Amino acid sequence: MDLGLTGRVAIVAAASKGLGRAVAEELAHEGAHVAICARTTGILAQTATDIQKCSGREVFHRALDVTDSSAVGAFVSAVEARFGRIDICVTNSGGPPSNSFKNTKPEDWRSAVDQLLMSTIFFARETLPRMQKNRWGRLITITSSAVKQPVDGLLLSNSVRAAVTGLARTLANEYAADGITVNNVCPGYTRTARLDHLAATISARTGSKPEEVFASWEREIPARRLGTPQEFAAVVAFLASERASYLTGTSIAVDGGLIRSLL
């Protein structure tokens, strides 16, 4: 299936490992020229390397806090004079930490908020005028299965990726006659540094070992088994692609089965 990403321009935030990599790799296969960010300059540059060198495609990094909305605007505008348009815009940050509700302080929750909901604000901001201008446009937020069904634990994600859907949801609406469409990607438990590091901290609050916190979310997933960053991957390709086209305004789960409501 010809996806119609070929020559499409793409940026992808928190790039350098994880979910982010993978999408912006599979963008990259797909034909897109791709722009990536994270914070840490050396990881980034070589994630950079790794993708052209496997895609072919060009791969502009520039190493960024996407909590700073003067940086977020600035690579925006380099990404547009590198390369012309802002076709795609994937949305995405590394996750708050797991906690209860009587232990999460106020500057806690103002960093959950900044990091989730603001740095997308910050990207759409940039973004979709853009976009608007060309008649043709993608926004997707990378969230979490949580936003469907709250995860024991993870508080600050549950309620902040909460407000990111309501946000992408209601973009959706007012972008739609533009030709944009405004999409979140949720994903459920997939093998990435982030699962590890859960676990780590499950195991040490519990007395479980890692191993068994990984069996207990395998027999929650009715597939049995975690997903790879490259399903989730293979999913936000399609929601970019021209093939896509009538599909806004939604919150696809790739999680295996796990979350169990019916929409």
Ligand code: NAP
The other form holds:
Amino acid sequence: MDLGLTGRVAIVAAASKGLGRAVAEELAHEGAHVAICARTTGILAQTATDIQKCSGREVFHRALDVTDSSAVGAFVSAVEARFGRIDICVTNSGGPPSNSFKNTKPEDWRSAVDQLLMSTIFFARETLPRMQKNRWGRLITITSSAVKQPVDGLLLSNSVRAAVTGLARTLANEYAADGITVNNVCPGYTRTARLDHLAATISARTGSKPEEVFASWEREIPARRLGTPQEFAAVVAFLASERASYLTGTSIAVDGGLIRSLL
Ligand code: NAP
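Now that the form predicted alone has been shown, please provide the structure of the form predicted together with the ligand.
Entire complex below, previous chain first.
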């Protein structure tokens, strides 16, 4: 299937590692011009070089924190100046820490809102008007299966990602007539540094070994294994494509069947 991504300009936020990186790789392989950001300069620059080498496409990169609205604004302007337009924006950030309600302080809540919700708003504010000018666009948020079924211990993620889902559904309605689709993609357990960190936290709290934590997750998943970042990225690439033009306002789980709900 030709996804029609050749020559499209795609921003992928928080993309030096894990899911963001896999999405940037997939879009570059499909022929898009890709721009990535993350906070740590060295790893980000290496990722841009790696993707450039294997896709043969120039990858624009800039170190920034997605919670900084002016840095996001300057980044989007720089990408437009470099590639001439913005067609696709995939929002992403690191995940908030695992904690109980009792031990979560007001500043932890504020930080999770900045990290998950405000970062998405900053990218949406910058990219949607540019997509609107071209009457074509794709805004895709990376959220979590937690928006369909809360994950034990992930209080902040369970709570704040629901707001991102509401935002995306509302934007889908507002921008559909401009040829812009807005969708959430919800990873289940996918093997990345974030999951290793989560397993280590649970292991320290419960006394079970990290491999036992992974095994317990695998037992929960009908596919009986974790997902790969590439399996996740393939779905994002489809949503970003020409072929997904009538698909908007959805939240698609890429989770090996983890979420048991009918819809
Ligand atoms: P990851 O492997 O830890 O990668 C996170 C990426 O985001 C890195 O490139 C990191 O680089 C960047 N980043 C983090 N905070 C940032 C910030 N404030 N500004 C700019 N860049 C930032 O995580 P992942 O597994 O790919 O997860 C991505 C998202 O999906 C997270 O929100 C996570 O909670 C969610 N999720 C993941 C899974 C899973 O199983 N992996 C499941 C459900 C949901 P720097 O640290 O250098 O900035």
